[in-house]
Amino acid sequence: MSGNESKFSSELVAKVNELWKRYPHKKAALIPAMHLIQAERDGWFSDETVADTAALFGLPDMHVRGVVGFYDMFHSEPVGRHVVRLCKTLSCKLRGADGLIQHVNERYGVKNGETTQDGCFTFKHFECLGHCANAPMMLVDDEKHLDLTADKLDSVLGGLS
């Protein structure tokens, strides 16, 4: 390890060490480790978290920043307590996703990439979540919600705290 271990919890460091054992090179474990790091660091990668992650892996900051910028499951700005991803690709669009997006915009006062005023959730449009047969669908954190209607969506979002 790099000496920057103390910047992360001992539990996270232990999990990263386990990841490193599964890959031929430490760098190959970066993405799974970044999921763990993001969860520990309030759901996003601040400049400090990018630097700490880069130091842990012995990589340049720009490498970690590039991964954060490329993958939309990583966040470079603070997010709400939950992240709501609503699929907007063709199958979902044909089955009402545009109406659901408009519903979220109007009812909850958030557009793509925005967080509700109470910090409950950040709303994101997403490219294909892989459940075209059950479109439209959304992912709330890691939980799938299929065959959405406005009522189902409200039931799910209304239950978040």
The other form holds:
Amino acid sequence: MSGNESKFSSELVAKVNELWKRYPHKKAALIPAMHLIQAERDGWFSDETVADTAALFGLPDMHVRGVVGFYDMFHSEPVGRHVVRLCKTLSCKLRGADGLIQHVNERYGVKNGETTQDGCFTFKHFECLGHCANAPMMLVDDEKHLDLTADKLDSVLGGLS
Amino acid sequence: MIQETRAMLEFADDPKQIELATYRKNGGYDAFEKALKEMSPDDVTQEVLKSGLRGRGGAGFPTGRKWQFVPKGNDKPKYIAVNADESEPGTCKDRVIMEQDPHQMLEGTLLAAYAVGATTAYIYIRGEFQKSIRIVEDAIDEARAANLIGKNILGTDFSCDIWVHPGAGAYICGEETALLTSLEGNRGYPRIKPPFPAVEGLWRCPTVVNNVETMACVTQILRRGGDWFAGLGCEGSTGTRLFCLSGHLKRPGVYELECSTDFTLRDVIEQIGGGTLSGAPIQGVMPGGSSFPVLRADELDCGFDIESVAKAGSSLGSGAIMVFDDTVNVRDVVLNISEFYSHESCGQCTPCREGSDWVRRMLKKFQTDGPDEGDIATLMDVTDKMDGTTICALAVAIVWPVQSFLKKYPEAFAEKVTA
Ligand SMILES: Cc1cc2nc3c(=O)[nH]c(=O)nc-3n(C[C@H](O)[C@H](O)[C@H](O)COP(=O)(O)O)c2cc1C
Ligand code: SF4
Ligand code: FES
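Given the form predicted alone above, what does the protein look like in the form predicted in complex with its partner chain?
Up next: the whole complex, starting with the chain shown before.
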């Protein structure tokens, strides 16, 4: 069922082969594999990437599409070179998340889900990211930035290209 | 003054504690080795039962009893799934264990696997926790290289593999059956219980689902004894627990505390949390994450243990104590909570899918326009009908906080009377 493996890099296919060994059923490796696939395919799942993923796993396209739609970390639209996730849940809200969201809207001209014109970053409001005692906080790609202020946020985003 | 009791966090401030050599030097894996060589699987379960340990994921189910539900015999493989989805608003403690003392979680996982006869364990870590994922994977690699994980561990006939399984951003996957559905490679839909996972979990095989902190407690119990653990805290809330203090506090943070009926929730907020940052009076507290009823400032003089907080009408839940002062509008607070749950509903059950969004829109209207005559009664009625009519407890995690805010802050939700 996996005749399309060559559509992904050989490194990726090798990693997925390793993942498959961890589970009695290959399907269980889908979400871990989709993280690798999304990273290799510019950070989002196009129809083609969905189809290639489905072929690799021998699953219907609809299954993969459903998984993309269900999980907030998978994207079904193109994203910027960096994804900025700002927490908006209660502990962060109480320590100023609303102000930071407004700051990003005004200074960078992007609202929730939008990408800056230069394609540098996509901005997302996220629900609680598990760092509530260091609120407010954001994730930029995989890096966390805690006890955030507008100044700190600017210096992090200012360093992105 | 209330003091921290550091058992789980004893070595957490040493950056080398994540390395196997340091963990072992500090007594790590001695308990596991002893269990493998000198104790039967049932002895391990008995020690955990004796400790009085209750799960730290939010529901407080006795851990030893959960293990006893796993059917004996070898006809089907058995699994452990460690719940590291940590997404309940206010909760940020499991991450501390994973980032600062990952072997402690792995040792507890191995002990649990030995006790129930599991041969594979998955650590389901929320996908946003990249740092935790890296550190836990490195710890597993080191432990595997030292034959603490894998085949014929330490020369015995016990074999157990452990793998990290990353999630991808969905609160509902913290619910134990949704976690399993997700782990199998699907959208994270909760399943109807019974059957409970201990009987029918991953691939319909017996699966123990336990929280990260629960596993760390298991390590402590086997290291220091079930009697030692039972002697800490108080009846019904034994041992130490990690509490996450957040919101309008002077000293937010993760603290390891013993529960007690000798001091109160208010004492903890004041002495450990330092009171409010601005000095403004407390307006309300969510004592166990946002899924439970709010407590008003005049309801904080209950004892600091599971039973006392339950008697006060809420729950210590996942140990997430969120405090807000009187500078914030409670209508904004409850709207924020409802936005969270309506976003995170998985959509399988109509009362939850439609109800959560309807509640959110109603509270949005309250925030800007205030309630019209009859709105509060309708909202109460709709939320009543969401209670007990759904597959999982996410629906009541909307009902309880929302109803409690309406009841406890009537002045903030005064209806506009039409002339
Ligand atoms: C909506 C919902 C979300 C949950 N989220 C988590 C979570 O993020 N982490 C967790 O450990 N338990 C969570 N739980 C509780 C789990 O279903 C389960 O009770 C727990 O993992 C069992 O572990 P324990 O016995 O060690 O506490 C959640 C429950 C519900 C209903
Ligand atoms: S109660 Fe809500 S979250 Fe739980 S299964 Fe039903 S729709 Fe999904
Ligand atoms: S509320 Fe923002 S990290 Fe938890």
